[in-house]
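Here you get one chain, nothing else, as structure tokens; it is the form predicted alone.
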Amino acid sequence: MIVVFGSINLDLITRVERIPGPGETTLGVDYATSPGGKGANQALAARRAGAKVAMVGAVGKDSFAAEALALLKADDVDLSATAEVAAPTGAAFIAVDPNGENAIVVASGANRFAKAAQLEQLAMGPGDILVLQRETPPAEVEAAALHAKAKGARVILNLAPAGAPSDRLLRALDALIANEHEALTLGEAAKLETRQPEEVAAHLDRALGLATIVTLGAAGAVGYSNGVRFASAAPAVKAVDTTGAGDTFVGAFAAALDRGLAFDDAIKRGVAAGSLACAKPGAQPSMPYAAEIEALAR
């Protein structure tokens, strides 16, 4: 089973010409709402991808809620662990340009007051696997995964939005997963002399012993895990909307390795499912299906 202990998001977004800079305004003709939260698209990417799957976190007692959390019910993944709380469900608002690229702000709303001790809720053991990210509190960022060691879990860490994550935290992972600004974040902090994000990646391998990957937009994913280099290629797709691809890689990815997949096939098949979900809009609504991601990860 895999547990994601994360952000429950509202997305609304809107198609623009060219995406705002400081102290401008850009006008969209219209927008959509969507589901969103790094959380919960990890949940949903890896439920899609074929894993059993149970999403903790926190939403609000207003009409986001049921939106929020709508195709994670549709798709059958476990809210029994989700709690609603006395703040707004956590809201993203998203700028998309013509080529797919995007801007995001994030208001976190009940986002704040996940809890760890909701895990508790969940029967966690050898063989589970806790996925995190860093849009809910850090010390309950930490406290999961201190949690999930104790129970013999495995503890995957998304390490977005950037940051530097405590030394407790990161002595607890068992794999991270950041983009080529976040990996850079991360070095900084560490005081690497390194400007290159796989070097960041190679380092955390040889330094900690802690499996760590580069997600490279179109250019696929590099990984480092016992002293050895993985790469996977990200095939040709036409993006549209960019929104959650990231997640989908993580969530496709923890799901791999659910199933026992190695680490290079796990890589594989999260950049084939963060391929497919570009060349549709929205987040969770573009997450690819187990037999798309294998079809295009072979």
Ligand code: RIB
Given for the second form:
Amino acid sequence: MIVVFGSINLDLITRVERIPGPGETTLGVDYATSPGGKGANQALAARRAGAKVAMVGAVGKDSFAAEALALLKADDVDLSATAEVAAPTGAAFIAVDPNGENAIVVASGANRFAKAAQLEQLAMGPGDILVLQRETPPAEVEAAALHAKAKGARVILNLAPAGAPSDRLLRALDALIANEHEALTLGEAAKLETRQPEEVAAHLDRALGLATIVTLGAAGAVGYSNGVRFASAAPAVKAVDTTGAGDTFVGAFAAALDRGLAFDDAIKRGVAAGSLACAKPGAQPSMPYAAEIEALAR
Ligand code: RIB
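For comparison with the form predicted alone, produce the structure of the form predicted together with the named molecule.
Then the entire complex follows, led off by the chain already shown.
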């Protein structure tokens, strides 16, 4: 089983000619809503990739909650340990440009009240995988990792949004996944001199024995585990909307590990799934199912 502890949002998405800079206003034509949140996205991606998945997070008692959870429910993700709290459901305001690139502002809302203690409602053990990101409170993310570790489960952290995890959290991890920007932020925090994201991954593997993957957008992904470098190129796709592509990578990668695939084969599944997700609009609606991922990965 894969357990995801993380954020649940409703995304409000508008397409713009250009993503605005500070102090600027840009007009979009209209907007769409769709379920999102890095945690929920990764849970759905893992489920669609074929894993049994439980999502642990928090939503409000408002009208956004049902829409935010709709696709998780439709695909049969276990929501029994997701809480309803007295705060608005998280919302993300997303601008997408003609190249499919995005800029995102998240109003955390109920995600601020997600607690690691909710994990106690699930029976976790060896063979399970906990997937974490950084859109819920850092102390709860760390407590969730330690809980899973104590139960003998593996722990994967997606370092999004960028920031430096505590040493305790880093030591509890079995794998770390970051994009180039997130990897460099971590490299700076660790006072590494390099400006190469891949070297940060190699360093974490060498110094901490932590398997680390850097996702490279249209160039695929590169990872280091036990001193060995694995790279996977991305198939060419016309990017319509890259929102949630990184989350799709994480979910599909975790699902592949969960069914016993090796690190490099799991990276391939992640890259294939992330590429497929770029070809359609929205984070969750664009996520591929296992058969599509396998066909592309092969
Ligand atoms: O990674 C994409 C996600 O980031 C969006 O779905 C949005 O909700 C934010 O959490």
